[in-house]
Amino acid sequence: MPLDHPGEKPHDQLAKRLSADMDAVNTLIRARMASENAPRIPEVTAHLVEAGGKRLRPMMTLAAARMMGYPGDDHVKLAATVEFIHTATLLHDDVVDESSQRRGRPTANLLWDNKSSVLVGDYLFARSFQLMVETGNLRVLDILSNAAATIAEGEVLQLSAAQNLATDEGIYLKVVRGKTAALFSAATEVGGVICGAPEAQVDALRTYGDALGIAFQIVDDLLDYQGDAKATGKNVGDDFRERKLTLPVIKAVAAADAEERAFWSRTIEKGKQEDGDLEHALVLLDRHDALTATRADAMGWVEQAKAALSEVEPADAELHALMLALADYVVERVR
């Protein structure tokens, strides 16, 4: 089906194809986010979990497992684990970034407070480890626990890199691999592991998730400068206002002359922003084709993801085709 067919985006098609599994994941999530002793936990969690996200990461776990012919139900626990890890990181991220909006709604830290967001995030991390253990598979425990550690490492690296003009594309890639791609790659890798797929196939699934996650984050960074606020749930220029040195700006800084570099230093490093600065930033990005180059990078990573997935020998060809289409869809928003 064409990607522009209303209601038939690849993630919508995946959701339909995996509807029974996704229903089981959602039921498990609701059951495990409950707390008899602290009612604020399900309140805060539900605010984010029920906010209408695509559940893309857990869906990738389900799709990978079913694509490789998995007949059991432990993939449901792994998918719920992935969603809990993701939700926990979002709660923590919004506190760190002092965000007030997520998916077009007020953030949990704004509605409640920072302490509640941090502690509920901790609770979800704990729940995720309980679910991992219940599968009885030490390798998936190793993969997902490593991913959780890598995510935290990426966030800490970003603290020192985000407002430092010395941050180059290599450092940016390390941050992105930590904060975003680690969970994408783990989500697809455990789908292959749980069904006992050959090692080469598991490696291909991991590579697919890694490249897709990098492309996903690059597109997200690109949309911050040219996206539709209604579609993205965030205002254009939020990253600039929050002084985040993302890939488009890194490319513009690398090509900047002394005057332009002084502008980036004032607005990003020193945080002294004035009226009209965002508009001037957009001019500089356009002057050095930074947005075009960033888009090309995203498309390159998508091609790597598709190449890796093409090495997989699926038991379910339809799911394989949908996961290939999903990679294309990630960059479809910025073509």
Given for the second form:
Number of protein chains: 2
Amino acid sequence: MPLDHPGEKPHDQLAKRLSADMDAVNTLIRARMASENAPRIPEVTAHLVEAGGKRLRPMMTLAAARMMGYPGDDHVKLAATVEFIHTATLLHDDVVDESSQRRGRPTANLLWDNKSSVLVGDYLFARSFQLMVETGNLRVLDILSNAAATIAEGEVLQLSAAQNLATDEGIYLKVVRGKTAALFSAATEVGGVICGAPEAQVDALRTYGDALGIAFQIVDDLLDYQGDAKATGKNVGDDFRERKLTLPVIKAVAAADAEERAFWSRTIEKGKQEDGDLEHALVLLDRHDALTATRADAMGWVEQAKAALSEVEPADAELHALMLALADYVVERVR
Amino acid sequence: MPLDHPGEKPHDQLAKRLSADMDAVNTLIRARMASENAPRIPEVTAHLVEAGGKRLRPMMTLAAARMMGYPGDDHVKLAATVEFIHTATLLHDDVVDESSQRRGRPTANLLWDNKSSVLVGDYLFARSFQLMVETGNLRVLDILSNAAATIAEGEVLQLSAAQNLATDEGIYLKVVRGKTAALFSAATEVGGVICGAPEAQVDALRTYGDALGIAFQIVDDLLDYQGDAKATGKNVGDDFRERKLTLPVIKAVAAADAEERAFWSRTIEKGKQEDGDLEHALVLLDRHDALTATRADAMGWVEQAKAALSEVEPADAELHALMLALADYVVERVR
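Could the form predicted together with a further copy of the same chain be given as well, to go with the form predicted alone?
So here's everything in the complex, that chain up top.
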């Protein structure tokens, strides 16, 4: 049982605790990614779905529902819905970012082509919608369709914000709420909704997911400048090379003098990068304590996530403790 | 009033007859394509939505609902849903086909970029889900989410079928049912469902939309080989140059001798096209009466559409007559 292994990561403990539910989710995902008519659909989907992602988002739906004492089966459908939306988003993201690697493997757009990634992504979006419709719960449909719109809106906003030095922390937060936190918060909120939890507790679950999602993305952006490639699977400087204006750089730009500003403008806005630029970027980030301040922001969001979750009256105290621990673990990687 | 102008096209007569509803649909579309956070979304959407498409699909929802005597407002939401799904599909299609023209204007992927087309398409899909959820009608949600999955499946199937001489009429029909007929049939079916029409009549409306959609696509594919560019806005031979195996060529391939087969293999499968190939393709199509047979198929589907619609007991006989006339008009262009 999970709490017998206190050294184990909360994510792994949750996965063990929810393993029967998670197996049901995986079975459902495999069944629904099939297509009698177009064999390329399951090929492309399997490449991504079977690549060993952490299934963090669907697990949050399962954990929220079970923590609130949900006795039914719809949480499995909703968890699969959330994973399908996430997978569709990854397929389209890799096309948009022209990525060649995801989860340590070549991306689908590289192995097949952009066309397949676009259209299989569309198929998975539609499949996710079919799945949520099967629950017959209109409030859940409202939450998840709003999340899908917010995700796409965040991604479009990122297109114009990413290489623009005028992007401030407010715009960054909007992008992050869209591209990452919207699905986290919908995932936990629907867990509460299907149990018929009181409004205040549904609100708390949504706030937990939102704050956790924001912390998760900030940490991801931070690891891009201070990560250990072996531990995180990320290479330091990818975002810099791809000219993505993330929180650490936004903080350094806000504190920049004219010369520093010219450096960021050349490397991020104009994309004219030379040898040594990444090293100089790291010097500037350090000069203005940008990584420290970014880490503090992430920890602040984790505290908000935990505060919200503390207001929930769980039917299952162990799952409650694991979800609190999960929030801590998100920033654990950058402590 | 429409029937006072018997020479007018049925489509224009329907548009006049339903002009108040259509205005409401256009107003709703403009309101919902807005995005406070990402101004590129309404820019890209407006480029396509305001380009003067015929709004055929949303009009079919309005016509079906009103014909069956629907007194409410949800048909407007569903018509806007159908147009959003259609617009999202066009944005993604133009990326997949690497198209540069649509409705006589440069495509969004050319004016902005593929990224914007992919992500704004995703946004419109999500917006369409939000709109349909607002009707609160689970059966409608089931029909439209199934249609969205069938559309994407048809598009993926087309990827592998388009340049493959093994593609036969059965596969062609699956592709067409997906990429075109699924939305036509869902558009008319939901019109009947929201009125609470009897099952047999809902079936008839679905069959009408399915058959009309198939006829519409076959005619489109036929016009590509025999159209008048001025009248249709299509250049003869676009599908041939893009190596799309459509029904006329499928019929010619089925009747081809070894030499002809080698020609189709070189031009369509291998894409090695030379001057004079289109003219030779037209000779081969003519030799095997492929265009005549394709036209006959389209007319057969129109007859099926009309037969289905004849089983409906309309509350509004004039709309019923116009929808029957619309079916005839679909093949009128190639008579």
